[in-house]
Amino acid sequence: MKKVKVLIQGMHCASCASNVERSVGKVSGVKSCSVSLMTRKSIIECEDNVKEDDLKKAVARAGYHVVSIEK
């Protein structure tokens, strides 16, 4: 299990917080996502499989830009 740092571009309400979360939250492997709308930050717990492109794909699809990743 590995906690990953996301810095998101783009968001700018409640709804948006909540898109990336389902986004992410459907990646195979992902157990939890929580995103911040204030920090631009969603800190997401997966198993050590995931891949970070798999990640910023899922953001992507909700229709934001992964900024940068921490691990």
Second form
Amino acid sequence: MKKVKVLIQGMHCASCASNVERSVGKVSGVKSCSVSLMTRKSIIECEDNVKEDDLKKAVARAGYHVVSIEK
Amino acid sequence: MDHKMSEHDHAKMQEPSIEEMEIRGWKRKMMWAWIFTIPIALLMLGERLLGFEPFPDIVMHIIILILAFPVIFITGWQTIKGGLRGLFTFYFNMDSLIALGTLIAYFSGLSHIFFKNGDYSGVSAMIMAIFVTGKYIETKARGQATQEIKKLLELGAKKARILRGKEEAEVDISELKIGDIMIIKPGEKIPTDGIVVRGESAVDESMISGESLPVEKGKGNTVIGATLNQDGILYVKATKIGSDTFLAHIINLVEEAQGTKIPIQRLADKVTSIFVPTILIIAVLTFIAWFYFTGDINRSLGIGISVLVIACPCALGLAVPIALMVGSGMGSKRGILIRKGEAIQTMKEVKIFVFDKTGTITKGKPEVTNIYSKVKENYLLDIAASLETLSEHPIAHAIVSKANVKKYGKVTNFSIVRGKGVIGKIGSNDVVIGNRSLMTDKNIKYEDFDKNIKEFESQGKTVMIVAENKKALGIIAVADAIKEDSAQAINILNQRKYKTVILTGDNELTARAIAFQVGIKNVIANVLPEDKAKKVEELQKYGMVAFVGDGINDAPALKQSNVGIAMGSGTDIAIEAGDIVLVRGSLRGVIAALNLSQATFKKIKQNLFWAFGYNVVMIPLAIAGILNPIFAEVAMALSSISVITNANLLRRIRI
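Please give the other form, namely the form predicted together with the partner chain, since only the form predicted alone has been shown so far.
First the chain shown before, then all remaining chains and molecules of the complex.
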């Protein structure tokens, strides 16, 4: 298990945050994803083998952009 | 390691700029939107109010269509694009409603040319202009709500002056290494966490702990990065850098707390997640129903658009996080770190405050106050110190520093009996040091000292019996001074009708003496460290329990309690255990945390009430056809702004 913090650009309403949570939550290996609209950050708990790219794609699928990922 | 560091800093530095970019972007859009929308508004008003029509009807409509085009398709492009994509991918958001509302309105203007239907293209520009303006104000206000956190991020020093051989060199903070000796002149920020190796000075730690008085620092004291050196030069050896520093921990903790959900939020979240699709359906049904019953396509269209644009999940979705943000920001400024948002809600239900003794009510730095011995005092201290020097317990430290032995006896077979004492062998002598319970376990009689033990204990002191070869030689009494504001804080809790309890491993007599001095009514004594959590569980039968402890051996009890309040004394903060961490190890912080939670939760409730109320009242009004689309959009923008403004008002409360 690992925890990553993802900085996301483009979220500007409450539905946006829940869209990201829904989309990232669908990535296999992701245990939890909580998005803060206020800090623009998403804290994702997932298996070690989850690729950053998959997370980025999931965020993009919901219509937003990943600025950076920190571990 | 370096790589990770730089990425970390990178993200931190980018964060405010994203926000600024967003604010600037909305501002630019807002200006352009109004440049085209104001003429439209003037034309429309002139026509409606004064009957002023400078152009033939068809020309007028075309002018408005042309003016509205850039508002919708240039300033509103991102909203339209995001909204439409949301519609197709089923990731609906706020934009979907606005996009649909404005597009339908705009195209009604186009079709007007051919079918002479009602023209809402002017309205579409106004809706978009108001929406963009609302977003601008909202983003700015949201930025204000995060100001404390931003200050926290900017708190760290950028440069450090270090000693390289005999030379002083200024280096970037990222180049600083553990073990570097930093030189901090008066008025300068301490670059990172470390230990003072030379010099004396007062250090202002208010930015971290909320403690307004400067703290005296000298050789051997630890200092925290980002605090301010005041009057002397300090030479400090760096012990922690980058993401390991105290400041980095605090930032991390405050940021993570923003992602935690408060139970009261669940309903709002649920509503938010189905909000947009629900409104889409309602809007379509409204349009159909109005058309069916009135046959008036123009009116039906206007009402449908009103429904689309009035509904706003924003106020609802922001209600809780924005208040939590402001609340936790206020806390972080005062040394109260809310780790779990849930604690704010649970705090309201708490009936019982349970306090650990050592390090929580007392300073946690016990000193030897009395020695009563049958043998020479020095001998007693010598053997006691020889054993205790192997233990990490605060009482052991007190005995060792009192004895001040040059050469310790060689100890074999040493072991610690948790919550009771220590055992070992010095040469061929069996030594046992501990409380009465340990003596009873080992069949050692101590009746001779009974009177003295009771006397010391009734003064709130902890008594250790020293025995050699199954014979009690003497006793050492240790007292731990009570923190200055413990009594005051507990007094306030008592006044507010909370039950206060002391939970300690000490014996009944000592515990009662301390409890009496600070005004605690209930005493649970003789509790082994591992049983603390169980005792908390028993107390939970009588109501929700907040446990206040200094975090290291209190961790299970902190977890078991409904609200765990950890005393983070300086750098050794026990971050993981508590729901709320008090940076300054003072019980006044418990009161402040209580006040802050109550005030924040009140704001949360207010916000939810407004957000739900707004939607519950306005959507039916729109369906009923009472609201015109422009007013609907104004009301929508105001709803989210009002929720944010209300949260920002939390700052007025004194905690």
